[in-house]
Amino acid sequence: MSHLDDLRLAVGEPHVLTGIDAAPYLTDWRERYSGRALAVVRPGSTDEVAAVVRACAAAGVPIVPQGGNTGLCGGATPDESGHAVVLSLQRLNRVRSIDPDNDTMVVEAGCVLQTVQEAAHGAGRLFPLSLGAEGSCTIGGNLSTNAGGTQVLRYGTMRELTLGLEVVTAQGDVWHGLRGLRKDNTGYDLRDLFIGSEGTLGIITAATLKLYPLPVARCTALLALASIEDAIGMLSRARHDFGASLTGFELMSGDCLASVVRCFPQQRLPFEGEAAALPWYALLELSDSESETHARERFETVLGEAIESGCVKDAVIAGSVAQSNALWHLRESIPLAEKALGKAIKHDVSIPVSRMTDFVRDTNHALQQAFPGIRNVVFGHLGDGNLHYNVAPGEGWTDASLLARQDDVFALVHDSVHAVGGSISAEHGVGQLKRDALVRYKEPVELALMRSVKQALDPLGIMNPGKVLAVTSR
């Protein structure tokens, strides 16, 4: 019986996709990572996941496990030569169960985020993970990456949010480690060993996650500023006077929502005069758990103050849901029209809030320099320091010609986040795009770890092979 025949087998003929039933699969988001697969598997338990996996590791076959394929960094594409089975965890979409007491929930790794967010406010609670493409990326891809989006400042990462994991290793067998205990030092955390390691070391099969109250009021607010130094001046201001209700705080450059604005017309930027034009603008969040009312006077005297100051030229407040949704979907656009405008390199990288305008300043400067007419796009999490920092094309420049100086346009943006004590990967993970930058900027006692990892829980070497290590001979 061949391996395709077991494959068959576990998860029935239906859910084993080849030739061009297999495609849909074999291209990431951005388009920029194509590969080939022997099959595409779809099993629909962790059982048919289990037995997926003996299979392939009795016949030596790389697994590359993929969610919502919605991956920036090729994390979840297998390469080009034709030998691994890309194992689709889509049909793993249960909400197994809602604990409102204990405040968790259980869900599988195929869960589309915004079905999770929603199952939750059905219960009355939050899962406060929120991003651009919560409508199609799923569980097991938000933990694969450590996920952050735009709440980190208050919730944290899917470290943060994750109490226990069911996970399928490389053997095939199931750790059923769903525990939904906040206090458990019984050994080593295999938890945030899986979290973050993008499939490499197992196959994560279902979580139990946090919840929290919902707030009572939400108050949001578009900022006009005249330089980063005044969107740190802001921040700091923010979560002094607001504590843990601060819940997010974006940072945007004026090229940005021009950008946006000039892509989708139905969106417009709610200033006029000089605040249509400035460089950078914030969008500010808060959350009360008090009142409507108790959250806007707190929030209208903070951002009076805040103008009175000089540290914020302009504000418009939300005062309405619908209104306070135009305001995010303006951020959540970018994305969206940086595609539309060409294929840029992106940068998602982690900088010390303390060394941001520094390092915006200096790397600016240093790319137009080395690539004259480049466009810097740049906004991100400055709450907690994640900046998406993506060179597009400009004057003079077109993708092909631009992508053919990615590698020279990484090193000279990665170097100057090293040079800041910062990270070249924040939340999107390593995947293929970076895992060669690792050498450049981890210490060898630190890969040398990773590497012992990876042999302990993966010796055979089928777990997302050429993701976030590279493949090394044997």
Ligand SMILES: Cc1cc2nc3c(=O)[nH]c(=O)nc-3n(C[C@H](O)[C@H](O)[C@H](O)COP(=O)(O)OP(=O)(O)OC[C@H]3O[C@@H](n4cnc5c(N)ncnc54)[C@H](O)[C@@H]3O)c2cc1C
Second form
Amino acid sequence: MSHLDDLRLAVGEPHVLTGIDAAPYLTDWRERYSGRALAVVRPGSTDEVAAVVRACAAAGVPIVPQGGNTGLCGGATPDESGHAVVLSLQRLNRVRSIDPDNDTMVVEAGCVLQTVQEAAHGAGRLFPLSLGAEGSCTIGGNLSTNAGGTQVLRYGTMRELTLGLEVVTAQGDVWHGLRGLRKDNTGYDLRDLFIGSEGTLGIITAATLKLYPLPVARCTALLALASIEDAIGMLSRARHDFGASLTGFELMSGDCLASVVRCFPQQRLPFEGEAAALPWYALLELSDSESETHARERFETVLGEAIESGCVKDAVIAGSVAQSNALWHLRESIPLAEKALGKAIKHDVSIPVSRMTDFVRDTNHALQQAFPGIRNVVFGHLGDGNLHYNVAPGEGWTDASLLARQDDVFALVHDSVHAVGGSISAEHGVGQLKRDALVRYKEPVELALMRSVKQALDPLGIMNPGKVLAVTSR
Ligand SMILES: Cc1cc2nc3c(=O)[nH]c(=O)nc-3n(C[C@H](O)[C@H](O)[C@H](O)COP(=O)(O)OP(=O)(O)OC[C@H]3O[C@@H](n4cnc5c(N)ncnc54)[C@H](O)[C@@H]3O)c2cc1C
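Could I see the form predicted together with the ligand next, after the form predicted on its own?
Whole complex next, starting from this chain.
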């Protein structure tokens, strides 16, 4: 029997895709990576995932796990050899249970994030992870990249939102770790090892997630700012004055919003005159336990003082849920506008907030010196010190001429991040995009420990090879 026959036996013939049917799974969301695969396999249960892994382990066939394929580092795309199997988790999409008293829910890895948010809402609870791709990314992908998004400031990343996991190991065994405990000190934390491992250690098939009370009301404000220093000043003011009610603080450069309005003319910036042409904007969200009116009044007081002190040039407070959604839509459209306008070089970096001003000023300057005319496309989750510090073709550049210099741009930006004590991957992971850069910035001891973990959990090297760590010869 061939390996393909084994896979058909494991999941049923209709769920082993080849040829044209497999094509949508072989290119990443940004269309930066394309690969080939022996087949795309779509198991419908944990046992079927385990059977697929056992068959692949026996045949020495690499496995590339895939959720919604919205990742931004090429982690879910196979290489060009055509030897690997893409294992799509999309059919594992059941909400298994919700326990409102324990504030937890158990969901399968292929559940789309938005479906999970809606199921929690239906039970009168909040599952707070929120990001632009939430209509198509999956919980398994969110876990495997330790996704962040817009609510990290208040609720933390996916790691902090997870209590337990069910995992199929690289040998095809099932680890039943779906605990719903907030305290459990019984040895090494395997859960945290699998979260953020980008499919290189095993396959996550289900998770126990934390739930929170639903806020009574949410209110959003858009602020116009003259400088990044002012944005940071406003962040500390907002943290102090709003405390735990501050659930979002997003930074966007004026150029980013101009691109959104250019690409999507139905959207508009709600400012006029000088405030419509400032270099920075911030989107703030308050979650209130009293009412929308209460949230709006709190915004009015704090933003009124900030305008008086000169820290904020102008502000618009949403007067309704529809207006709040329109403001969020501006923010969420930035990656789409960026994609529509060409091929940017993306840096998803984490910087201590206290070093942010120096980082942006010095790196902008160094980039202009080295690559005159390039455009900076800067936005991100300022409340978490996370910037999407992207570089796009400007005057005198084409997509191709900029991409030809990608390694030089990476090195300049990442060296600059390293110099201020930052991280070259805040929330998107490493995948294939940053695999080689990782070696430049991680301590040798840390890298050696990571390789030991990989060797111990995946001795055959079949789990998503070439992602996060380079393949080493055995
Ligand atoms: C418009 C847009 C906005 C975005 N905004 C954000 C944002 O604000 N914050 C953020 O963090 N990310 C963001 N992302 C990136 C992306 O959505 C996240 O990384 C998301 O978590 C990926 O989920 P996915 O299901 O699409 O995973 P995929 O892309 O399918 O896979 C991502 C990685 O996880 C592995 N994997 C997937 N499922 C499993 C599994 N069950 N077991 C083991 N490994 C698995 C894959 O092999 C791959 O390495 C954005 C993307 C887009 C397109």
